[in-house]
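In the block that follows, a single chain appears as structure tokens, in the form predicted alone.
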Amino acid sequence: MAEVVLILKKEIDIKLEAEAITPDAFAGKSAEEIGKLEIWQGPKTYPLAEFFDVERNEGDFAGETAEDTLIRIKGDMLRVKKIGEGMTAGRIEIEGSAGMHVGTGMKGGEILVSGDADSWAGMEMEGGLLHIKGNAGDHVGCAYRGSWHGMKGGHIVIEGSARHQLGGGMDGGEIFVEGNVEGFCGIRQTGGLIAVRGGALRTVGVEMSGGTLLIGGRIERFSPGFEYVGSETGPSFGDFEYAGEFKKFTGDFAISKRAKGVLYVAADANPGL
């Protein structure tokens, strides 16, 4: 796979939206044509070059394909947009933060934050892998502001904790989190998988009339929308497992009768359910 190597080279002021930072806009391109890429700050246009350093490993040129694209970028790139925006293939690796938007729409490939991730990380994504390695902000995988649909497709892996409305609208794809969620996880979820080893606030699953959620931890606040229908033990999604007993509900019945979610709530932690 060919290396492309984004160095920041300057303290940016105010954010920029780099969606051209992808595999797919990168492959057959030399060093040279991929720093001419346009990316925004504020109402005015740059070329890449005038935010980065590109370099290439061996040669000057990107692979020929996205999929045959490596693209790494070192530098705190919380006031970077957009990185990876509808990417199909290939492969991109983050050397510390990144900023809003990242993997938004992604369609295949990798993408992997090595530190945290601002707010809106894969939204209305269909396919690939978003892996961040620390936390996450509000609206993973969710819808957009006047949007009903969010995450389509494809699987984010968050090491860390994630806030307000994690999979808001879902409709596929699988999401894990190994701390803890905020409010509204899950709103509106039509399908899909979620699943939280730590513990939420409050609000989760409301609004949801399909697909499954998990809480490994304690429920601040139990949705009163939901219905015991038995307990579980040990249940496992691909490569997670979760020990223990949890108790299943369905619903969200507050909002129709014929709701289908399926949440999983530990036992242990959640004693007065």
Second form
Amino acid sequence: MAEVVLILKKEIDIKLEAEAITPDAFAGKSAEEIGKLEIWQGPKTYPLAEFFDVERNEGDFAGETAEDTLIRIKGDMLRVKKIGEGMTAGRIEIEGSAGMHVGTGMKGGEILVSGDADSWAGMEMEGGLLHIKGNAGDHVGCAYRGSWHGMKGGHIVIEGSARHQLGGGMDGGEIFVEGNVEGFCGIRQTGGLIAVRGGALRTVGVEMSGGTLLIGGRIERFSPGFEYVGSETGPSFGDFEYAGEFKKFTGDFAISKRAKGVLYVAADANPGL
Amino acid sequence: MAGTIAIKNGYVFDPLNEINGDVMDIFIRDGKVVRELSAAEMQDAKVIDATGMTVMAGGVDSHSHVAGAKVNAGRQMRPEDHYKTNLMKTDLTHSGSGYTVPSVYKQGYDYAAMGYTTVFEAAVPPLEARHTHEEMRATPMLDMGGYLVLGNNWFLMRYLRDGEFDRAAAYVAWMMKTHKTYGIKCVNPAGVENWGWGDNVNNLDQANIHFEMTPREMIKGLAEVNEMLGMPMPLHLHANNLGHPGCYEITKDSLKIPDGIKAKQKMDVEWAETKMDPSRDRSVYLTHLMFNSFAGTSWGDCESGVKDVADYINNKDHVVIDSGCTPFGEATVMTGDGPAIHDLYTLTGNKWSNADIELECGSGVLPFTYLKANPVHSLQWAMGLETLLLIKDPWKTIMTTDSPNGGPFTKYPVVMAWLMSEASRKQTFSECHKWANDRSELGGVDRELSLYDIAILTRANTARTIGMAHRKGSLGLGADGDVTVYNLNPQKLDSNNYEELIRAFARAEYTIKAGEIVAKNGEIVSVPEKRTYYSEVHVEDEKEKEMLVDVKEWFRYYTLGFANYPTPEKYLANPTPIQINKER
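Form predicted alone done, so how does the form predicted together with the partner chain look?
Following is the full complex, with the preceding chain placed first.
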């Protein structure tokens, strides 16, 4: 796999929108051509080389195809939005934090963020893997404002915690969170899996009509539209296992009488349920 | 010289002048079609070589939702409609966004790219007329006008109930002037008033709450008032019971009401030269027939009732319709028919908005997606095309998608291809739910419309129907110099190659507005001035005075003062009043 290295060369004031940073856009291009790709800052576009040094580990080019292309990004990217938007293959490794909309609408390939990710990570994602080693902001794998169709496929793994509206409107795919989430986790979920090892604040799974949602810690305020159906010990999903006893609910019946969402809640952490 | 151009050697389709694909030159001087240009004028004129191409008058859309409060409500409630569809600013053009409910600038450019130069807003609530005019003024290039929603207006319901036709006519005339609007729109007559009380009307003879008016009385009354005044267009009717299985019967019965009311257009205008009589002869213009043509009793057993309505229209000469085609994909449903939107909300659970417009009307908005896998949506697709293919005389039909209700106007090219190509329809049948074929007649239709027919459905008949044929819809002497050149050779037309048709219609080779090239191959190259048309309807001063005493009396029910009610002319881009009923 050919490796292109982007090194941030100056401090960024107005945030950049860098949907051009994808293996798809880089594939088959020389360092010079990559440096000419357009990046938005406010109402203007600049060549990528204005903000980044473009280097490579070997050879003259990025990979022939997106699949053969790895983009390694050095520096703090918290002020760079849309990295990896819509990518279909290849790999991006961000050696630091990522700005808003990292991996938005991605269809394939992998993104590794070694720091934190700002809000809207993996928004409306369709495939591939987005791996965040730190914490994530709001709206992970969520639908865009106004839309009710969030993540459709692929995987998001967050080793830290995430904030509000994780997996909002999710239709498919899987999100695993090792830490905690806040409000509205899995709102309007219709399919797919969200598994959170830690706790949640409130409004978990509200208006969900399908899919599976698991909270391994305490839910501060449980939503009223769920019906208890039984208990299960140690549910597991692929590589992720959740020890202990879980109470299983279906819902959310607050809106629809035919809702088929499944909600697992750790029994020990939620004695009142 | 601005507005002077020669379009040479194209295949010209001009149905109002019975020109069917003749190779001709079109000359325009100072924005108007002329017989020829002098040698001196030719030297300064732009010349377009249209050899091997199709030439028509600029497109005229007679029913589209493009400006005003409900369109804007659609924009506001649909950020998801905007973030993927963006238009970059250029030195000449504004930025814009939006797919089914684009921003006003994008809307103008998108229409121009397809060869349209004139668009009429289908529903203007009187109280929202200022807002509508502000948006029309901001929409670049397009000549526009709007229809005033009057089917549930308190004053008119009262006048018509009491048999005071003179006052009703004086009121309509005054309202057209006051709000700078063009024709009478009638939405779910008597029903929207009931919606203010959480109800609707279910048949033509059900009296509504408080006013005790029936839909039949409203339709008859307004159609009569329309002809008493000599309005440019027929009564524009959105029939009752829209979008319900079994509604085709009420639609057919509604069309019978204005049968026998004679069309009397009394316009004081200069008429462009046409071979056909360009004045209108219809007393009712029914809109989006597809949505009003469901047979059956429920969504489980519903089927197309278009055949039945089409048979009626085939045997009558007082009706003209537009189709309301649904070309699949994203749409935003918006209408003055508040209860119909509520029904769609209960059906879909989608987000929605509804508004009551004081003493005048109502409205609602809801995002909608037409899916090929959905049986009812597939049936609707077939029904929309049936309306245009089963009604035999193209002079009774107009092609629309009721944009953005059935889909955005940018889908017109796809609809044209379906109309012109049986192969294209077969292809779609193979992709969509079998209800499209099983529950409509469309599968048995082998009719393929010609370019001449398309010119009727998208220009000639739209202009003639709404009374704009004095300057739009033809290339006759004195007509506006609005021309579309499509890169389509009629000699080599192959209806099996429908992709080619779609491509050609989607981006006109040239769009010419008042003799200036505004778009070339879809790219905007100039943004000239536009006009706004409205009806300045004259009635006897005495009658107007009497009527205004009433109106002022009842104005205490409005939330604004009488003096603030009118829309001043300064809200209009190049206001162009059309004198109606001047010679009495």
